[in-house]
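The data below hold one chain only, encoded as structure tokens and taken in the form predicted alone.
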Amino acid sequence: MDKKNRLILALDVTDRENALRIANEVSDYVDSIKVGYPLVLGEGLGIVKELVEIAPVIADFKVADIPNTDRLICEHVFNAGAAGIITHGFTGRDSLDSCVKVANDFGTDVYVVTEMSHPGGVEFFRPVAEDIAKMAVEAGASGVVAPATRPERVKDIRKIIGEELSIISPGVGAQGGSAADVIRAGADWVIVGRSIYNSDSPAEAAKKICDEMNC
């Protein structure tokens, strides 16, 4: 993924018309579009094929199953045209290896969740986040997910992964994270959803975030 704007749109709307309208409006300001279960359950995996005509797509399915099931999920996602997928790491190295292998076959990316951005994200992830980050490096993942709501944790994770992996960071905007702060802490991209797609002008909202990061 080219680091042009350092902004990833979390497109958590549930219908095709809105999704395509918003994606087109912000296309000049985002490097990728992240889609998750709300949109894909509402419109089917085919929506990915439409969105990739606008920007690269990361499938945020937080894959967390046995290796064979993970393999099947990743194959479906990459066959639909997604450029990347987000997985959990707590299911273990063999499950992550399965995802990375499929991604390598397709020439795509795997991003591993180290710690989530909501308040409850510290309850169980905090004790294992750094181990998951180390495993992501060892498994050859493309990057990790670390919380913009806690920039100090992004710094911690960056120390572990070095410059080998990218950090994509959710929690900017509605959850209270600052785009500028988390970029300074070591994130490569910020992930923003509601502050953009709920705005009267998604393009202006996206531009404002880019300006904050001096894009």
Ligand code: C5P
Second form
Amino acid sequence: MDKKNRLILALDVTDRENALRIANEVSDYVDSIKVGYPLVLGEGLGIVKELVEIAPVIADFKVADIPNTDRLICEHVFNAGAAGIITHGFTGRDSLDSCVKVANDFGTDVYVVTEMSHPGGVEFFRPVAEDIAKMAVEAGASGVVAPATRPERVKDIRKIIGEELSIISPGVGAQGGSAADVIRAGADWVIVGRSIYNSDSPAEAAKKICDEMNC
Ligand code: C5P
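Follow the form predicted alone with the form predicted in complex with the ligand, if you could.
Below is the whole assembly, all chains and molecules, this chain first.
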């Protein structure tokens, strides 16, 4: 992913018309559009094919299954044109290896969740976050997902993964995190959803976040 705006739009609207309108409005300010279950369950995987005409798409399916099922999911997503996929890591190295292998075949990216950004993210994830980050490095993932709501954790994760892997960081705005703080802590991109797509002017909201990060 080209690091121009440091902003990834989390496009969690559920209908095609709004999705395409918002994506077009913010396209100058985002490096990628993250699409997950809300939109794909609403409109089907075909929406990815339309969105990739506007910006590169990261599919946030938090893939978490046995290696063969993970492989099938990744193949569908990359055949639809996505440039990256978000997977879980707690399912183990063999499952992650399966996703990385498919991504390598397609020339695409795998981002592994290390710790969720919401309050419940500390309950089960925190004790294993650093092991998952280490595994992401060893498995050859492109990057990890770490919480903008806890910049100190982004700092910890950055120390573990070094400079080669990217950190993409959700939790800015609606969940309380600050874009500038988490970039300072070591994130490469922030992921922002509601603060942009619920705004009366998604473009202005996206520009404001970019300005905060001096991009
Ligand atoms: O609306 P908001 O800006 O809070 O959206 C954050 C997006 O990032 C959502 O799509 C959410 O599913 C996703 N996400 C997250 N925390 C993670 C991984 C993904 O909030 N650890």
